[in-house]
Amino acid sequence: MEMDQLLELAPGTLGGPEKLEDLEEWNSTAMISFIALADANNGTRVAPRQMVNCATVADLLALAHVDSAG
């Protein structure tokens, strides 16, 4: 999953434990992009209401069934 690219960060910036609330780049546009990316990359359907419980990048990746942030 290209979370770094999605958030327009340098490759390798995100490791997983980063709190979403601390990421200036994490906004409604990034949320929509994440949903589309999860579906395109592995066919995982992620609903916005599911993302409400995600506090970290790792939480998002687990929701989308992805192993790493990079």
Contents of the next structure:
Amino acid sequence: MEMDQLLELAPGTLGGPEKLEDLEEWNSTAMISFIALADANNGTRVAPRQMVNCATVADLLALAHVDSAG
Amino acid sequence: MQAAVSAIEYYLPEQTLSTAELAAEFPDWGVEKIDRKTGIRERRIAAPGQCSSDLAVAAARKLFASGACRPEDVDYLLLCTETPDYFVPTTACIIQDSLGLPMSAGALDFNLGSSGYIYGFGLAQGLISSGQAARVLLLTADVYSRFLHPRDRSVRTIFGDAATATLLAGADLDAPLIGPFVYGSDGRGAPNLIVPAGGMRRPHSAESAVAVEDQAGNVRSQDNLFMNGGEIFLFTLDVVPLVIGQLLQKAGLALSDIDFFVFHQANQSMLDPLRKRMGIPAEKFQISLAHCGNTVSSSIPIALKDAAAAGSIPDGALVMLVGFGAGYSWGATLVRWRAIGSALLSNRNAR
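Now that we've seen the form predicted on its own, could you pull up the form predicted in complex with its partner chain?
Expanding to the full complex; the earlier chain stays at the top.
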């Protein structure tokens, strides 16, 4: 999924249920990249305050309406 | 008279903070990976006791040494800084004395972050076109490193200290060489890039100095800089296309008429999506971050100087400058680059 690329992880590393707090790569810079990804893919605006409430990778993807298989 | 950019110089403090040093300091933070995303290899850090005026004076002396003009020729000094030497007096007056500028010169500070260079151009254009000044020395200088908590990676990876000096001189031309201008402000964004304590609203205190770790593991007190990078990026996604559209409409131009673009050098992860969103070709878009980081109001002149030195801006090029940051504050303008040399020549001939 595109989250693998965004976090510079090997393709197939992330499936969705991974907890964000366990991902060392999930940081303020990655948040900016995620906002850019959501904007570029489908024009969705994801606010940081919304991301704070996400526990897993799947929560994030749902927030941004990004296809987990994308 | 019309304002023209005659010369640009910049000064970076000697001390560097490299990616390798940050990685050694915070081995569990993956700083090397962050730096690949930010596009920053090293940041410059002012020495203890080295203040904004010291950096600005060094940049101005480089400009004078280049032969652009003599200190006695400057009749107005503008200093953009968010880190003045003192609350009172204005740092620009201290610099007037340090540089040996005429006592007849006007001098003032203005407090803006990454939009400041655009506002400085607007002020200089107004001073020159109205006949109030013939040669304006526009300085930008900040020591943001003083605001940063050592354990806050969200800002230590990004910001560096720097100063720049730009000479704007009057040229006897009918058409403006700089402009039009578009400005904007939205104070609702103030909490997203702020040093909460240390001013009159909330003076330094034992309470303000208490450092707290946030959810991301970054540590800072109310005396330190706080940046909500995500909110800032959302702001730029909205404002940058808006301000560019407004500027093009005001100038009666299309995006394809612009030869080169210099945005505030926030960081790579913000600049790349912005460029792609605007459909700007990479070869027309300056990135000058690797050697100095985000230098706030100095970032546009540093990028402009680097682009010109690298030959990236063709003679006669129409260059768009876009600044955006703390406030929120933003602005954009156009500069006709070919006029730089001829404007300088006309000023020299006039002496």
